[in-house]
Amino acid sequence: MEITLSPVSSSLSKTFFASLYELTNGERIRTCLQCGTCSGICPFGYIMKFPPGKMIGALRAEIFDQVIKADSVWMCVSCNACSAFCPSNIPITAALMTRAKEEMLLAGNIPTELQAALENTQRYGNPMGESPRKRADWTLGLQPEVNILGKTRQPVDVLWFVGDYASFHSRMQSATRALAKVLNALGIKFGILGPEENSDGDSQRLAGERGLFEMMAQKNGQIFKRYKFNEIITTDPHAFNALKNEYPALGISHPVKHYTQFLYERLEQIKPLLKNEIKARVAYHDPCYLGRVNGIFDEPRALLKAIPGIELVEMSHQRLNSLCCGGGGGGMWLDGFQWEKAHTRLSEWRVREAVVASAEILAVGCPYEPPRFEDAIKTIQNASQLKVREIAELLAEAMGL
């Protein structure tokens, strides 16, 4: 059957083309081999109506806006396998998809879902729409009190960013003490930004938004001039990310590890504190965006090994090839709309790889986690003896704190 190409169909491939030029090692978009890895891998691939091998085929066929307006695109996680598995090393989830999702937002083809989590991040800092002025309410009641440096204006040696869920989220804020009562008894000298503390932006990102980004970024960098520290620690992988990688092309650059790294580091100290046994068997989650992304893999199963009584237990899916839980990208304010095409649920897909590989316990170490797999382990059948601990809660048990 041949194909009429319009003239609107061939500007906007062209255009789309050239504007991944842009982009690191965009380029080499140019190198598909058409082999289809990247839908194959894919964990939502098979209900896209435009894959990744796909959407690079009607790039070539200079009929991208069929893609446009199709809203397959929006079932991408921003999981990296894609990428990771790519024989040509296309930057396939930082090029293609993010720069699709960004023509999906100004064709204004976005799930309401998203557009409202976007609308809370520009107006409130966060993609919840919780007030910042409660982001430090989870240090309540804590001894010693956690340093909010706007109150204190004191010099730390660590600048923790808590970030979004670990802040706001019922479920995390627990995690969140645990973590500050860890850092406590490893006599860590560290500080928050409390209320002056905004998204990372890095999911965000990922969903199409580079300029709610890049504003996030921006109002960060300049709270971080404010304070004197040596290094930063995130709660959450994706800030990491962002703070790691992306941060410095806007001019913002500190030092910076995520917490399992900094722990890690740590560890001879943190042994002789471990007095509590935890008899289980543990399954450990890599979250994309610390394993897959940055490859941070051995660090976090090194903690939950040193704790007494646990036997750790891998699944099917591990490392590299780890499950997304299905939050990244704009995943997590997109449930509805996936949920509507799928029928199913990249957390359920998970939960029943712990089953399967006889775990009590699925430990993990991003924010967005415990909440999805919670409520995931509610619809899978045997799961409901499985448990979702962040590595910091399991510490902290283990510390007796």
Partner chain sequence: MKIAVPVKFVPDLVEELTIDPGGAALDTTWLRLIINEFDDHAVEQAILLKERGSGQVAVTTIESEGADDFLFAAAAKGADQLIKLTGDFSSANNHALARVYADLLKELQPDLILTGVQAHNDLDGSVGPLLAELLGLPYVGYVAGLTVTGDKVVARKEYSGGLVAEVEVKLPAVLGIQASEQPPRYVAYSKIRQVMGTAKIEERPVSGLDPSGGTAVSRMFQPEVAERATMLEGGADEVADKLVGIFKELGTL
The other form holds:
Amino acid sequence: MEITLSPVSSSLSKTFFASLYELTNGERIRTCLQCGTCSGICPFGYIMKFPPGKMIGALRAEIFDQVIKADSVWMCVSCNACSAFCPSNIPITAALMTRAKEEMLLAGNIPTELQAALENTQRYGNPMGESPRKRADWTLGLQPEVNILGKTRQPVDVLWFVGDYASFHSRMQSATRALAKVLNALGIKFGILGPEENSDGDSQRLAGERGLFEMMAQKNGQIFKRYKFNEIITTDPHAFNALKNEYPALGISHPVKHYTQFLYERLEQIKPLLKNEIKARVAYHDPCYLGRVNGIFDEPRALLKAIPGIELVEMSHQRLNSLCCGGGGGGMWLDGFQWEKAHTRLSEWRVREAVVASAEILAVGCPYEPPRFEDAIKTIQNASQLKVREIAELLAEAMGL
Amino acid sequence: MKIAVPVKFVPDLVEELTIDPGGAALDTTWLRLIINEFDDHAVEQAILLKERGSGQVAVTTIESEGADDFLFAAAAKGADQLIKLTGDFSSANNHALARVYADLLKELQPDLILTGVQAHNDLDGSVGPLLAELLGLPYVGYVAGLTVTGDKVVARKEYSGGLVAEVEVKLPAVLGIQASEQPPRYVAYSKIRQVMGTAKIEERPVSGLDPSGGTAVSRMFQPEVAERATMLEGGADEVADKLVGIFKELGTL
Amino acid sequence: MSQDIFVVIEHLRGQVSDTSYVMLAGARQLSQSTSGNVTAVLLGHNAQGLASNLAADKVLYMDHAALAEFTSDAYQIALAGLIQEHSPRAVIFGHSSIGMDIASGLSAKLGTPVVSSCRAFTTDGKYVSQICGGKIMAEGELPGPAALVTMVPGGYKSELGQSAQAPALTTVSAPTLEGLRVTLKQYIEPDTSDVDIAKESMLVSVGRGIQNKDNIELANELAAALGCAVSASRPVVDQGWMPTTRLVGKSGKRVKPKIYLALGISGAPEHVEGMGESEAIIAINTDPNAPIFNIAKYGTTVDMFDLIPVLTEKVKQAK
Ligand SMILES: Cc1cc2nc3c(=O)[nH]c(=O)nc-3n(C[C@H](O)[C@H](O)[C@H](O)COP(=O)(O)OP(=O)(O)OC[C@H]3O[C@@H](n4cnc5c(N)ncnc54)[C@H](O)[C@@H]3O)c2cc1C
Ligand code: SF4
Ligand code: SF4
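Switch from the form predicted alone to the form predicted in complex with its partner chain and give that structure.
Let's see the whole complex now, leading with the same chain.
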């Protein structure tokens, strides 16, 4: 952990500093107190050679080239915890960490797993490199048939932006089908884009690939224009964040809700349909980009509480202070890299917390999570009884769908 | 030193391939093309050589979906000259491709030509060695790593089982690249976009393809794939016997 | 113009490659439809001995110091003359680091068509090639009057290309081989400190079902008997039982061996991303509902701890 104080070149520090000023509230970086809160709350702060606070110090000392040489910024999972607790309200995640990753990417210093995900996104419009033609394959066999707008061209009330993992990941497809059933049961007139949908691009953006994010946004924006709908709902909090907070600046502006918000608005309609009891202690994991970043804490909990038999328990990290599953900001594509450095996974920490809370079900609202938590359950002692369920899956079960 | 990399596009295997109603060719309705992965390594190797010494890299391909994007990406990686051959290439096989590339390369006079060692849809030889013969140059394929000194190149040629032969080749020469010394790099999309504004793709019309020396296909079909594994029943002893039989049949024993 | 089938024998450092025997077996099948002979073409230096077990009707042997080990320039010049002189119906090469270096060049030089990736010949003498990563088979008449063919293994058993009786050998004179532009400097032994699992033609891959580090030895023994390498799923690498270089999957290497033998691997999507393209997956897993059986070609639910020791023994005996 040697840090040399003689700068190789101070120009990088200067241009980098200047580039931060161009971002929203970027100039606030000058108000850093060096209090260390960010580095302390950061789940991987203890492993980063330059956690956020130290990174700002390096900028001031004009030795930022050392930050770029150390690859520890790839430990950042863009969970926003540092930003949420910074007493100076510095946009650490959105500005500092993301810009630093952009700099790494431009310098060609990029772990191969991440490179593959970015290349796949560029070519196929999804990070896993699946054929875009198969994006709606999860709908096969569902009755009534899911309305794919490119095929039917019918106007709908709700455009459902399904997202990458909810569409393609074999574990998530059943949860996605469950949500389709719930929407049908509520008589919602909805449609999906199917093969025309592209990755929302948000995690790629937070992994430093802003250009690629813009390309995805533009593609999605073009497709949105083709169809008639009143609002958008998403399965994926990352897509929700992109559509709500990032797309408007690119001229793509539509009302958007996460599906838990949308269903919460219809709670009175849902309640009588929840006939089956699910007798279980349930802990709810707040996804970073639903909870901490976008303030949606209560709606998912209200939906869970409405299910007869469910006893909601809280884990030690919750709501604003929730603990990231490790998949954000490119973490989904840095698994091997981060393991090499940390020899632990955030998903494992989280599963341990669920076990400590003696939860029987870990309920989630983000499609990154079930694969991560189910994988972690296999390694954590006393976790084998814990089940991971999407809120949509629990609702569908309680509705007998 | 001047390095030229002629590349070819091949069907993307991520997409389901289907046979056209004629039964002797791939259905092109849903076909998506992608750069031949070995050609991608050839481009990377050329850029690495340029970065290591001095030199100029010319990348060329034929008109197809994705060709411009590919050429701009190559420029963002460091290629100096981008050439796109235009015309009707629907009947092009490797012999025809090699001939049009040979005409171009006679004019460019590169010292070194790098191509991918093969492509997954090669049915009539591979472009590199065809090109070498048409240009009267030596060819060495399966190359993973090379060093240029003066008018010679020492190439590391791979054989199955991992044996490597160090082969000396007189320049000018054509090398078939199996793998570049480093995996093909990633270029941020913003860099590619930048290049799109500045780099120029030279277009050169080509007509009258000559596919002679190729081979005709009378039937194309897909080998059957089962929905689920064939389960081997029986105890350990019986299953082990069956497995040994399978290893033999598949040629690994 | 004769109806004979020539097979260009491949050898390195005094050893005939296995593919050469497969090529001879293919040539035998093809010769039945052309009613010609199978002629093995052996280029080398003091290498007559390599012909002793070739299943061919005769051997044309050319001796020259420049042909001692394979180089494309010398081989191509030597073969061009030989082919022009004898006009065989077909010349079979390996679709390999040797054959692919010269077959296309000879096609351009002699104006003779070439067929790549041939896996087998039909009884009426058509070629069947395997392309697009094994996803497509292409079949057609063998171009005439003469054709060059590069053959991939898999279509014929190599034993069929071997014979207990040495074939008749005719020595032919070598052309002048001067001014060669390609020369072999030296061979470099493969780095045995660690294998590149992406290059192996067969992998024995272990998953969490292996239970502990000591049991990895079972897999090592099986792999040693099979002459292949061991790879692993992530939990095995996480525990430090195997190095990261052996990890298969999204976070590790992408592999496409001929056989991927999965021992106690469930078949999670992240793992499948790295091995789904294997030619044949064989899964050993006690759980009949494990997702790996959806992508495997063969499977068994026999407990691997019962199966592996027996299998290792039988593989040793089969050699
Ligand atoms: C972002 C991310 C990236 C990942 N990247 C990778 C990756 O690159 N590679 C990877 O492999 N995984 C990766 N994973 C992990 C992956 O999700 C799975 O958890 C992992 O592949 C499971 O490994 P496994 O099949 O060995 O173990 P398990 O899923 O635990 O399966 C063990 C299997 O062994 C069987 N078994 C047990 N005992 C026996 C016996 N005696 N005989 C026969 N069978 C037996 C069981 O039935 C079971 O099916 C990743 C996960 C995430 C979230
Ligand atoms: S929490 Fe805010 S003020 Fe404190 S060190 Fe971090 S960036 Fe600076
Ligand atoms: S966003 Fe999360 S992971 Fe990244 S620096 Fe901040 S606290 Fe650490």
